[in-house]
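Read the single chain below, which is given as structure tokens and is the form predicted on its own.
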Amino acid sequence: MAGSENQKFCLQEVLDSFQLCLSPNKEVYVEHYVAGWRGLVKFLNSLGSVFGFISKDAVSKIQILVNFLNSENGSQYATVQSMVKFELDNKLVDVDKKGICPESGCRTLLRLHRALRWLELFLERLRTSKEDDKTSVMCREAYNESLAQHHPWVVRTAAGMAFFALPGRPTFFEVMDVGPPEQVVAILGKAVPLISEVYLITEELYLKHNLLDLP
């Protein structure tokens, strides 16, 4: 478990952030998306070093997006939709794969977007799991359905080894920090559909603008 109290994961915080993530007309607020991801990083870190290869990358991507939010063009980055429009209009995205703008907001968020799908699939498996189900199997299946296709062989192999070291289901439920198992399942039942909706809205936006394969 992480040492300091402010680094302690709580599933309710992630739920709250993703509840705030969508505007009335279903635009995705980058500020709350980042806050939700900060909570998910705490979740990864609270399980030890096995997810370090994902959480370290997520932390660096979060910081890039925060820098954009705090920049003179910050208002253009208020939502994922406004960010995509601004960066495409101003040719700040490497759509032609020429190696320009390696830290564009669109590319940065795409990396978090892909990892979000993995966590969504894993958390849904946890929600519907039985007491003796293996978290290593759940996590590997979720990874193979999502992030694995974007990782080179070396990373996929390391991830596969890391999943074997995962703690059992009771430890995961304890880490959620929201009470007994039935309470964890109930909150996951609220959080996972929200994460899924944010993911799908982003996926459709990126698909529409041909941004899903940014190098």
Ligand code: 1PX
Given for the second form:
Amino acid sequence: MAGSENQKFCLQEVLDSFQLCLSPNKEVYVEHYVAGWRGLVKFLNSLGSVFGFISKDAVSKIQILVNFLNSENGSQYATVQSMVKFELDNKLVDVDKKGICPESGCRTLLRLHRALRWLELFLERLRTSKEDDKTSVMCREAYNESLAQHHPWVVRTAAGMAFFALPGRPTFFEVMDVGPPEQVVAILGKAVPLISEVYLITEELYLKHNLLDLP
Ligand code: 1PX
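Mind pulling up the form predicted together with the ligand next to the form predicted on its own we just looked at?
To see the whole picture, the full complex is given below, headed by that same chain.
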């Protein structure tokens, strides 16, 4: 896996990972969740160094989860459901304020989970966009409706500036590397409901355990 963030991005790969994410009984496999994010980070890296601070944060969160997966307790991290149970049962989560477990699997995955909502909103806008619609506007609107609510002013400002550097829709579609625009739209039509399902299952689980505001 080392260095895989620098390889070429393909939207189909991301779709495949999110497809593999759900077990038959609708649990979310951490391994495939993380693979989906790795694919997305590749995309971000191919857009240039302006997005480096975003991809760096995503990579570090991916790495925390990979480390748990590869640890002696790795099997407990197989699914988001088993991770939540394991960490709560063993008091491995800082629930109210940061303390002895500042980088728990639960709080780390929550950050990516919130970003997944941004992705869902952004991709849905992209899917239904017209040729001369601006990716920066779609991105900002999706961000303001989701992740921005969890970010301090300084992060919101940096993110807002980075959005200006986004390429236009035609280049964006090319980088996705799945063929002509109609094909991109078709794949997005499959990807968005899948991402939405993974998001909803995780959201319900976190809500049930009162984990949506982990510090
Ligand atoms: C097919 C098109 C796909 C586009 C893929 C783009 C992938 C984007 C990956 C974004 C991952 C962002 C993870 C952010 C996690 C987060 O919220 N971290 C913050 C909180 O963490 P902490 O440990 O401190 O509690 C952290 O402060 C974040 C810092 C970096 C800034 C995050 C800005 C996120 C903007 C999201 C929009 C990305 C724009 C990409 C345009 C394509």
